[in-house]
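One chain comes next, on its own, written as structure tokens: the form predicted alone.
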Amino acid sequence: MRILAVCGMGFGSSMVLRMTIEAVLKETGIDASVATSDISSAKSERADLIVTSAEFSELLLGMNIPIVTVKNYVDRQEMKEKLIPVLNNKGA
């Protein structure tokens, strides 16, 4: 399972998002890799799941990849509530 953390430029916010995703994965014992990307490159990246903000999720529609939209990149509880059900549906 490859998760792509997407932000505008692919630097700061996506790294924060990646760290939160990795913390939740570790806490729940789910094995997955997490990569970062900017919004422009995300469409050409190989991923099983994308995690991003509502603003960017609209730009990624039509990719046939599940998109998890979060409001607070550092809120582990929000991440867990939104990410785990999607991962469970994908058989992670």
Second form
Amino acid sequence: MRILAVCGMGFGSSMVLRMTIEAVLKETGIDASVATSDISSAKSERADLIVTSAEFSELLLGMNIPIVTVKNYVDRQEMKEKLIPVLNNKGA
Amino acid sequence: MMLHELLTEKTIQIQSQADNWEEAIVAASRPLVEQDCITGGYVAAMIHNVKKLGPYIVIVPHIAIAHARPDQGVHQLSMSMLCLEHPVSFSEKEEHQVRLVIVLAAVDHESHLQALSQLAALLSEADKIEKIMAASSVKEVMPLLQSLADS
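Right, the form predicted alone is done; let's see the coordinates for the form predicted in complex with its partner chain.
Below: every chain and molecule of the assembly, starting with the one above.
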């Protein structure tokens, strides 16, 4: 399972996103890897699902994989509620 | 590099308000430009990114992390923070009414991660964030940045 955290540049917000995703994965014991990408190269990345903000989700719809959008990049509770059902659905 | 080494009395500012979000990013960047950590071009690049990609830099409701790429004018890994008493709008949405603007200037993909991890830990502590937003002097903010664990 490969999760892609996407933001504008790939240096700041996607890194913060990755930290929150990794904390949730650790807490729930789900085995998955997390990579980061900027919005312009996200489409060429291989991933099973994407986590990003509402602004970017529309731009990534063509990728045909599940997209999880979060409002608060550091909120582990929000991340858990939105990410875990999608991961379970994927059989993680 | 730890967060409290980057966010210091020299890089944190408290200000009543900003005319618009562009002005808020310019004001937040001022200490870093004056210390020659970033160029004016980097400030312009940060503003351009929001114009091009939208207000995604508001990664926590009411808190924006402005940044551009290292090759757009970063001389030195650095960070600054502007606390606004009155929010500035990044869009019409409620969560985009911003009271903290943090400028991140990274030099590569790695060296800022410890400080960024500590910043993420700080941003997830709602009580500390409320205290920072309510602070009337930079001295009140400093102790809140100490003893942060990596998230």
